[in-house]
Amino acid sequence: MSNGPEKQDWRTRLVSWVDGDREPKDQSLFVMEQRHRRRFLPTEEEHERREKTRLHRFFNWYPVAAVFIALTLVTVLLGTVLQMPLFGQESNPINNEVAEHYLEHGEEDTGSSNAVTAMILSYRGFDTLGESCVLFLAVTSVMMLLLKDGEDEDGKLARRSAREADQEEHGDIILKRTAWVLTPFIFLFAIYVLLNGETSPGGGFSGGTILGAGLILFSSAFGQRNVRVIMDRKTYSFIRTFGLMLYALLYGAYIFFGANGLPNYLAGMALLIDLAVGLVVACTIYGFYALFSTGEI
C-alpha cells in the first residue's frame, strides 16, 4: 500500500487541475506557457532581401551541382559505351533470329512488302498508335490554351475578319503565284506517298507531313479564310479525331484477328492505317502553324 499517497496526490493534483487550480510549469499537464510567441510578418523589404539571399545562395552551388550532374551522365554513357559488344561480332543482339525473321517474314506476317512500314505499322504498331495520341493531345492541349479567350464572339469575329482581310490585300504576289503552281503537286505527291507506303518508302508519317506542308503554303499564300471554306475548326477537328479512331479501330482488329490470318478483303488494312496517321499527323502540322500564327484555326 505504499503506492497509496502517491495515487492520492495524483488524484488531488488532477481534480485542482481541473477546477483551474494553477501549478509549477514543471509539474501541470498542459503547460500553455511554453508555447513560442507568434512571429511578426516580415515587411516587404525584408521578405525581398531574404528571397534575394536564397537566390544568390541557390546560384552560388548552381554550376557545381550542373558541373556534377553532367559529369555524372558523361561517366554513364561511357561506361555504356564501353559495355557494348564490338562491331560485327557474330554474338551481337543485332545479329540474331529477329532481325532476320522480319526481313524474311515481314511481307508474310504484315502483308506490307515495306520492311519500314511493316515495322512501323504492324510490329511495333502499338508504340506508333502511343504517338498518334500524343500528337493529337498536343494539338488539343494548344488549343484548348489559345482558344480560351473572354471577348465576346463579335469581337472575335470582327478582328479577324480585318485580319484576314489585310492578308488577302497586301499578299505577296510571288507568293500566291508560285503556291497556285505548286500546292496542286504537294497534295498529289502527299497522296502517292500515302498510298505507297506499303510498297515503297513513305507512309502516314511522310504523307501526312506533305499533306500538312501544303496546307500551309496555301494557308500563307491565299488567307486562312480560303483554306476555312473546305475545312474549318469543326471540320479539322472532326477529320483529326476520326483519323485517330480509325487508326485505334483497325490496329485493335489487326492485333485481334492476326496480320496473316486476316482475310482476303481486309488484307489491305495497312493502306487504310497510313491514310489515318497521315490524317493525324496533317492536322497536327497544320494546326499548330494556324494557332501559333493567327491564334485560332
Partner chain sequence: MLETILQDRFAVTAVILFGIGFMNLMLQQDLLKKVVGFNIMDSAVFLLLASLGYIEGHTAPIVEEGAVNASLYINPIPSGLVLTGIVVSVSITAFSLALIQRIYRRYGTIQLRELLEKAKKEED
The other form holds:
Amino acid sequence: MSNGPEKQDWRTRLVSWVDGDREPKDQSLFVMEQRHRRRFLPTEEEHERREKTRLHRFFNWYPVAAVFIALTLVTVLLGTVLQMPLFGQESNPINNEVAEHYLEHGEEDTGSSNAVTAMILSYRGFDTLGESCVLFLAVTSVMMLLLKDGEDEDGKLARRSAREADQEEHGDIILKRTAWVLTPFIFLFAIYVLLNGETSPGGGFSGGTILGAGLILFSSAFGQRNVRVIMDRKTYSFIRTFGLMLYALLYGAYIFFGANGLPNYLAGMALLIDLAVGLVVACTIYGFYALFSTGEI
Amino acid sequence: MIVLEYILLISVVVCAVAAPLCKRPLVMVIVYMAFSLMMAVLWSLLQSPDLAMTEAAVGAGITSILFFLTLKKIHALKGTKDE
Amino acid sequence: MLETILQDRFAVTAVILFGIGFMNLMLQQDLLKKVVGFNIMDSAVFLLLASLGYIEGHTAPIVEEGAVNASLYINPIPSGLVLTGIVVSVSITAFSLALIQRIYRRYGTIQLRELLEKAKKEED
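Follow the form predicted alone with the form predicted in complex with the partner chain, if you could.
Now the complete complex, all chains and molecules, led by this one.
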C-alpha cells in the first residue's frame, strides 16, 4: 500500500524522462549541463540586415548552381538517349514477348480488342487500382485545403443562392448558348468513349476526363446550382466512393475467379470495371473544378 | 508526315520555352494550352489515340481551367483586383 | 551523330523539354510558373515513354477481327503506363494549385522571394 505513491512517482518520472524533459524531478538520470545561454541578441536592424545578406547571397548563388545542375543533367540524359536503341525499330528490346502476348491473347483473355484497355484494366489492374486511390486521395486533400467551413448553415445557403442567382442573371450569353448546344454532344461522346473502350480507342480514363470536362462546361455555363440538382455533396461523395469500391470489388472478383482462364460469363466484367474507373475519374475532375471555383461541391 | 512531326516537335519546344517567359500569367496559361494541344497531336502521330484523347481533354481543358480559376483566386487577372 | 539525333528525334526533344522544365522549376520566382515547368517535365517523360513503344509503320493497338498478329501493331505497354500517368499529373497539378491558393490566402503573394522574406519575418 505504502509504495503506491512511490511507484506512481517513479512512473511519472520515467514518463517525463521519455517525453524528453531535461530534468527528471530530483534524481537526475540525465542532467544536461546547465550553462548560461550567452545573451547574444543582436539589435533588430542588425538581425534584419544579416538575414537580408544571407538571402541575398543565397539568391545570388542559387541560379548559377541551378543552371549548372540542369545543364549537367541534360548532357547526361542526352548522352544516354543517344545510346538507346533507335526510334521505331521493331527489333528494340522493349518489344518483347510480353507485348506480343498482350496483343495476341488479349482478346481471348479479357474480351477487349483494344490492347491498351485490356492491359490497363485486366493485366495490370492493380496498377489502376492504386492510381484510382491516388485520384481519390487527391480530391480529398484538395478538399482539405480549399473546402470552406466554419460558417452557419443558413447564412451560407442564403449567400450562396444569392450569389448564384446573380451569376445566372449576368452570365455570359455566348457561353450559355454554346454550352446549350455542345453539352449534349460532349456527354454523348463521353458515354460512347466510356462504353466502347474495349473496341475503340478510349476507355475509363479518356471517357472519365471527357465526362468531367462536360460537367465543368455545364456547371460554368448554367451555374453550379443546376449541377447540384443531380449531384449534391452527399451524392458526390457516394459516387466517388462507390466507384472506387466497385472497382476494388470487381477486380478482386476478377482475380479470384482466375483472371486469365476467365469463364465466359465474366467476359463482360471489363466493361463494368471500365465504368467504375470512369466514374472515379469524372468525379475527381468535377470535384477539382467545384472546389477551385466556389470552394464547395 | 515526317515534316509534320518535325514542325510539331520544334513548336513544342518553342512553346515550352515561351510559356514561362511570358509576363502576363494569362498568356502563359494559353501558351501552355497550345503546348498541350500539340502534344495531343504528337500522341496521335505516335499511334496512341487513347493518349491523344486524354491529353486533349486533360491538358487543353481541365488543367487550363484549373489554372484560370487559380489566377482568378489570386487576383492575377485584370478586373479581379478589387473583389 | 546528326543522323542518330534525327532518328531519335522524340527522345532528344523529350530531353530538351525535360531540361526546360527543370530550369523553370529551379529558376522561376513565380510559383505558378514553377507548376507550369513541372507540367512540362511531366510531358517530357511521357513523350520519351510513348516514343519507346512506337514501331515504324505499325498501327494503334486495336486488334481487328482475323488479324491477330503482333507484328501489325505498336507496343501497348508504354501507352497504358502513360495514360495513367497523364491522369495522375492532373491531380498533382490540382493539388499544387490548391496549395498555391492557400499560400496566397496566407501571405498575399506567390513570388518566392517575397514569400521567404515574409515567412522569415513571421517566424521571428
